[in-house]
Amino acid sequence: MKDFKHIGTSTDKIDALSLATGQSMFVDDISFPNMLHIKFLYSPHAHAIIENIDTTLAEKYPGVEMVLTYKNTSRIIHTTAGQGWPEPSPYDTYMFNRKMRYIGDRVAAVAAETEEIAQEALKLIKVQYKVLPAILDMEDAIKDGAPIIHDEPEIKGAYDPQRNLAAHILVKVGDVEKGFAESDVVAEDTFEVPYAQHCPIEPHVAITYLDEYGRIVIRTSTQVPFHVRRIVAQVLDIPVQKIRVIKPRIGGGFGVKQEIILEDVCAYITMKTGKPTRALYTREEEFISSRTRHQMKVNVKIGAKKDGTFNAVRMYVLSNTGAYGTHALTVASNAGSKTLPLYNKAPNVEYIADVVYTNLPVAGAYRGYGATQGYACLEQVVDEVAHKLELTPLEIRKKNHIKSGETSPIFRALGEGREGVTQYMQSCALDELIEKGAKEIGWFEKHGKRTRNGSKVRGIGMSIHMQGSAIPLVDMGAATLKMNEDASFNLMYGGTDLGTGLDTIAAQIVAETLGIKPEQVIVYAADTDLTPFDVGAYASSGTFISGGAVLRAAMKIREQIFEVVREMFGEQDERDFALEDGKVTSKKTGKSVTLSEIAYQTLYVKNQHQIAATGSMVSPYSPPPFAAHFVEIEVDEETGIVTPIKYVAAVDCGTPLNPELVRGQIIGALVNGLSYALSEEYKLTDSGRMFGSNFMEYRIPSTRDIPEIVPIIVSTYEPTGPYGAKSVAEININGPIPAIGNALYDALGVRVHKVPYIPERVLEIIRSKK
C-alpha cells in the first residue's frame, strides 16, 4: 500500500458519537401535527381477482381520512426496483390492483389519525375474491398449462409472461458439449437455496409532507433516494421537480431498501390531503410484503483434464422471482457473471437462467445479489472435481482461478441484464488469500482427518469468491465540495451511508487529498434537493463510485487551491508544492500559506470567488474484490446439529481505506451468510402463506451463535479505485454455504443439497447414508 496519512487508518466513524448517544435522526424521529398514519390490507389468497370491494364503512369510521384501492388510484404500470435507467426489471406492478398475486399483495390502504384507528378501519373493508389456481413451486411455473400469473396486457419487459417467465438468459462461449466430451473427468450436481429476508434493524418507514411551496418531501429509509424521486414521480404522474427525497440515518438495508414500497402511497395521500403522512412496516409486514432473496435451484457441470485444468463449465439457474419481477433479470445475470469469470481457464462456458413468476412473496435485491446462490453450487462442484482427480481443493482452485492481467470472455458476454464490459484484472491476491487462510484454519493438519469426539465429528471446508465494484458504465455518482474560511470543507454527495461508514470514508478521501483532518470535512449526504446525483448504495458501489466522485471533486479543489498559490508564491509548477497539514508549502523556497489564509483571500480580498467543485464518477471497470473462506465445523451425528467452530475469511479489497470498517463489513457479511447457511428459511403453508414471520421462529443468530471469526485483510492496489480501493460490502456473504457444504462432506462424506443446513435435513442425509 502506498504511503498515505488518512487512508488506511481506522478513523472513528463520523456519526459514532451521535449514534451512541441517540442524537442521530432516523426517519421516524420526527412528527407533525395532524399527521396521518397508514395501514395496509393484504390479500389472504395467493392468486385471486377482487370481484367486489366495499370501503364505505371504513371511510365513515371516525378518524379515517382516506381509503385507497385500485378504484381510486392511478393505474400506472411500473417496477418497484430502484435501478438505473433504462430499468432492466419488467413493468408489472401498480400502486393498487384488482388482481392479487400472493398472500401479502396490497389490497387497500387506510390513512387515519392514528395507527390504531387505521387498523380498526381495515377490518371494515369488505372484499369478495374469485380465487384462482396458484403456482407455489417454481418448477410448476413453466409446465404446460400452468396458470398465467401476469395476464394483463399492459405488462412490459417480461421475457414471456404467457409461460410465467419474467426473464431468460442464454450465454455461450466455445462448445461446452465438445468440452465435456474431451474432458477426462466430469462432475455435476444441483443445489437449492431458499427464500430469505434481509432483517434490517429498522423496517421500511417513510414520512411525507408538503413544503412551503407545495412540493412533496419524502423522508424515507432508502438506499436509493434519487430512484425514489424518479419512480414516485412516475407513479404519481407529476414532474420530478415536485419531489424532494431526504435520507436521514437509516438502520440497515442489505438490498431490501433498494425498492420503492411505501413512498408512493405516502406521497399520494399527502398530495391528495395536503397532510403529513407516515407508513411504518411491522416486522411481520417486512417478512410477508417487502422483499426476499431469490430462491434458486442451481445446476453446475464441470469437465476437467487430468492435470486439473477446467475444460468446460455449464451453469443452469432456475430462479423464483415470486409474484413480481423486481430485479429478476439482473440477479439471475449476477448468479453467472460474478461466479463464472473466477475460473477463466475453461475455454467452453455456458450459462442459462430461467426466472419464473410464482404466487409467492416477491424477491428483490439482497446482499450478494445472485452470486450467493451461484457460489453455493459452483464451489461445491469444484470440490467434487478435485475429489475425482485426487487433487486437494487448494490445488484445483490455484490452478484454475483468474489472475492479475487476465480476463474472461464472460465479462463481456454476460453483463447485468445486458451485454457486459471486458475487464482485465489489475489486482488479485487470491493465491496469497488461499495460503494465509489455509494456514490460519490449520488446513494441512485437519483436512480429511474427520476427528471424532463421541457422536460429534469435525470437518473442514473452503471456497473462493469474487464479486465486483459497481456496474460498469451504468452506476454513476457525484460530489460537490466547497471551502470555508477556517479550512473546513462542506461535502455534499449523493452516496447513501447505510450504517456501513461511507460518510466516514468520504471524509477520509477528502482529508487525504487536501491535506486536512477528516474532522474538517462536514458531510451532507443523500438529499435530492441539495446533493448531486448518485444511483445509491447497491452493487458494491459505495466506496468505488461515490468515493470515486468525492476524490474527483477533491482533486479539482486541490487544483483550484494551487491556482491561487501560484499567484501568491509567483511560482508556476505545482509539482513544487506540498499540500499537507492544512497548508501549502513551496519545496523550492520554503514559503507556506495556510488553507485558511487562502480561503480568506479568495472570499474577501483578491480575485474573490468560491473555491468549489463537483466531480462525477462512472467507470468502465468493475474491479472484483476476492476472498478465500475456510471453516471448521462440528456435526453431531445423533442430532444433525452443525456447529461452526472457527471461520477464516481472507479478503483482497484493494486498499482498505479504513481497516476497522473493512473488518466490520467482513464480519457482518459472514454472520449474515452463516445465518443463511444454517437457519434462515421461509416456511410456507400449502396455500402459500408464510408462518413464523417473527424472530422467535425465523432464526437469525445472536452473539452466542457466532463462532470465532478471523478476518485477514491482504492489501493490494487497484488503480481504477479511489486510492486503490475495491469493494468489500457483499463478497463475504457468498462463502458460508459452500464452505460449510464442503466441510460437511469432509466430516460425513455426503452432500446436503438443500440449504439451510438445519438439523433435521442433515440428520436425514446421515441416516440415508447409513
Second form
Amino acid sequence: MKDFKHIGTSTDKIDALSLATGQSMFVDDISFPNMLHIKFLYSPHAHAIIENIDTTLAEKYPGVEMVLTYKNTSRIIHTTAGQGWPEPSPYDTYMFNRKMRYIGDRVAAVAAETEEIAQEALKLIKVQYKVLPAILDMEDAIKDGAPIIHDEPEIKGAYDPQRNLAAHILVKVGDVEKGFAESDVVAEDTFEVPYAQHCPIEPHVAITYLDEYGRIVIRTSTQVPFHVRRIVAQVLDIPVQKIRVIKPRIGGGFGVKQEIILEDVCAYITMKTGKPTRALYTREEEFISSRTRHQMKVNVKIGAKKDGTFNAVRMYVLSNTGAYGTHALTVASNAGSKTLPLYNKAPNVEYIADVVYTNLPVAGAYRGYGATQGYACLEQVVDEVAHKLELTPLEIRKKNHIKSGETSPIFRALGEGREGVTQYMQSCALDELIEKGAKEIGWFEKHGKRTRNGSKVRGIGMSIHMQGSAIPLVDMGAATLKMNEDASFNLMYGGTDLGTGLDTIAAQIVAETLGIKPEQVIVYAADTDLTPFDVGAYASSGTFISGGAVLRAAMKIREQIFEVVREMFGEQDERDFALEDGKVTSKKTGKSVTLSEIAYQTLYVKNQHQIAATGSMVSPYSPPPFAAHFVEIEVDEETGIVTPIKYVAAVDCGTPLNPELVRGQIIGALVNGLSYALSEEYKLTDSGRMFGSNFMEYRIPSTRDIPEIVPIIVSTYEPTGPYGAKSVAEININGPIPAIGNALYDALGVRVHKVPYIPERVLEIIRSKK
Amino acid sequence: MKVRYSINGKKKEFEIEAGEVLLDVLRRNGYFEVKGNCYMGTCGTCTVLIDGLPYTSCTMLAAKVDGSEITTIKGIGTLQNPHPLQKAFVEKGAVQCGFCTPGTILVAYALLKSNPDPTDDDIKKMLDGNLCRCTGYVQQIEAIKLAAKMLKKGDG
Ligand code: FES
Ligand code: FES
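Alongside the form predicted on its own that was just displayed, please also present the structure of the form predicted in complex with the partner chain.
Next comes the full complex, this chain leading.
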C-alpha cells in the first residue's frame, strides 16, 4: 500500500455527530403549512381489471383535495427502475392503470389535509373489479395457456410478454455439453431463494412543493436523484428543467430507493394543486407495495477433471420479477456476470436466465443484485464437486478461482443488460483471504469433524465471492470543487450517501489530494440544481465512480493551485512543488506559501479568479472486490434450529479508504445476508397476499441474533480506483446462504435446497435422512 | 384536550386529540429528532425517555403521560456539547444512516444509568428492541462499551 495521510485512516463520519444528536436531516423532518398528505388505495386482487371506479364521495369528503386514478392521470408508459438512460428495464408501468397485476398495485391516491382524512376518504372509493386468473408461482408463468399479465399494447422492452417473459438471457462460451462429457466428475444441484424486503428503517418518503418560480421541488429519500428528475419529467410530461430534486440524509436504501415510487404522484399533485404534498409509506406498504429481492431458482452444473480443475460450468436461473419488470434483465444478468468469472479456469461456460412476470409483489434492486442468488447455488455446487473428488473446499477453490493478471470471457460476453467489457484483474487477494479466514475460524481443526453435544451438532462451511465496482462504461459521476479564503473547499457532487459514509470518503479524497484536512471540505451532495450529474448510488459505484469524480476534480484544483504558485515563485516545473499540510513548498528554494494565501491572492489581489473545477468519472473497468466467508454453526437435530456461532468475512476491497466505515459495510451486509439465510422470506397466501407484513412476523435481526463476527480486511492496491480503492458495500451479503449451506452439509451430510434455513425445513430434511 | 410535559427540561403544553400517540404529538410539534415508522412498538426507532425510562412513543398514549418528563436525543447532548454516548457512536462507526441512532442511544443511556459496566450480553438484551438495518450492531455494542469507559473516567 502507498503512503497516505488521510486515506486509510478512520476519520469520523462527517454527518455522524449531527445524526447522533438528532438534527433534522431527513426528508420528513420539515413540514409546510397547508401541506397535503397522500394515501393510496391498493388492489385487493392479484389480477383484475377495474370495471368501474367511482370517486365522487371521496372527492366530496371534507378536507380532500384530489383523488387520482387512471381516469384523470395521463397514460405514459415507463419503468420505475432508477437506472441510466435508456433504461434496460421494460416500460410496463403507468402512474395509475385500469389493470391490476398484484395485491399492492395502485388503484387510486387521495390527497387530503391530513393523513387521517386521506385514509378515511379511501374507504369511500367504490371499485368494481373483474377478477382474472392469477399466476402465483413462477414456474406456472411460462406454462402453455398461462394468463398473460402484460397484454396491453404499449409495453416496450419486455422479452416476450405473450409468454410472461420479462427478460431472457443466453450466453455461451465454448461447448458445455462437450465439456461435461470430457469431465471426470459432474455435480449438479438446484437451490431456491425467496422474496425478501430491504427494510430500511426509514421508509419511502417524498415531499414536493413549488418554488417561487413555479418549479417543482422534490425532496425525497432516494439513491438516484438525477434519475428521479428524469423519470418524473417523463411521467408528468414536462421538461427536466421544471424539476429540482433534493436528497437530504437517507435512512437506508439497500436498493429499494433506486425506484421512483412516490415522487411522480407527489409531484403531480403539487403541480395540479400548487400545494406542498407529502407521501410516506407505512411499514406494511413497504412490504406489499415497494420493491423486493427477486425470488430465484438457480441450477448449476459443474464438470471437473480429476485434479480438480473445472472444465464446464452451466448456470440456469429462473427469476421472478413479480408484476412489473423493474431490474428484471439486469439483476438476472448479474446473477451470472458477478459469479461465473470467479471460476475462470473453465473453458466451457453457459449462462441462461428466464425472468418471468407473476401476479406477485414487484422485485427490484437489492444489495447483492442477483449475485446473492447466484452464489447461493454456485458455491454449494462447488463444494459438491470437491466432495466427489475428495478435495477440500479450500483446495478446489484455490485451483479454480481467478487471479491477478487473469481475465474471464464472461466479462465481455455478459454485461448488465448488454454486452460486457473485457476486464483483467489488477488486484486480487483471494488466496490470502482464504488462508486468513480459514485460520480465524479454525478450519483445519474443525472441518469434517461434526462435533456433537447431545442433539446439537457443529459444522463449518465456507464460500468465496466477487462483485464489481460500478457498471463499466455506463455509470458516470461528477464533482465540483471550489476554494475559499481559509483554504476550505466546497465539494458539490451528485454522489448519494445512503449512510455508507460516501460523503466522508469524498472529503478524505479531497484532503489527500490537496494536502488539507478532511474537516476543511464542506460536502454538499445531491441536489439536481446545484450539484453536477451522478447516476446515483447503486452497483457498488459510490467510492469508485463518485469518489473517482471527486479525485479528478481535486487533481484539477491541484493544477490550478500550482499555476498560481508558478507565477508567485517564478518557478516553472510543478514537480518541484510539494503540496502538503495546507501549503505549497518549493523543493528547490524552500520557499512556501499557504493555501489560504493563495486563495486570498486569487480572490482579492492579483489575476483574480475563482479556483474551481469539475471532474467527471466513467470507467471501462469494474474492478471486483473479493471475499472469503467462513461460518461455524450449530444445528439442533431435535428442533432444526440453526445457530451461527462465529462468522468470519475476509475481504479485499483494494485500499480501505476508511477502515472503520469499511468494517461497518462488511458487518452490516453480512448480518443482512445472515437473516436472509436464516429467517427472512415472504409468506404468501393462496390469493397472493403477503402474510404478516410487519416487523412482528417478518423478523429482521436484532442484537440477540448476531453471532461473533470477525471482519478481516486485506489491503490491495487497485490501480483503476481512487487511491487504490474498490467497492465493498454489496459483496458481503452474498456469503451467508452458501457458507451456512455448506456448514449444514458439514454438520448433517445433507443439503437444504430451499432458503431460508428455518427450523421446519431443516428438521424435515433431518427426518427424511433418518 | 390539553397535556403538559416537561420536554428536555422545558415546560410545554400541547393540544392533543383523544387516542393520539406520543410520537405523533412530538413530531407535530417539531420534535423531529424522534423518528418512527412501524407504529407497533417493534422497531424501537421512536424511543424516548419518560421519567428516565425508555418507551416506544408510538405505542404510548399521549394523554397517559400527561405531567411526565420526556427526554429526546436532544435532551442528553447537543451538537456543541455531545454526550459520551453520542461521541462514542461517532468514533466507533456506529452511525450509518443514523435513522435508528436516536432511539438506540436513548436506550443505551438508560442502560448505562442503571448498569455503568454492562457486558456484551447486557447490551444485547437491552437493545433487542431497537432494530438497525445498516450496522449489524457490532459497532453499536462497541460504542456503548466505549461510552461506559468514558463515563467512568469522567470525560465527556
Ligand atoms: S415506530 Fe415505534 S417502535 Fe417502531
Ligand atoms: S444506522 Fe441505519 S438503521 Fe441503524
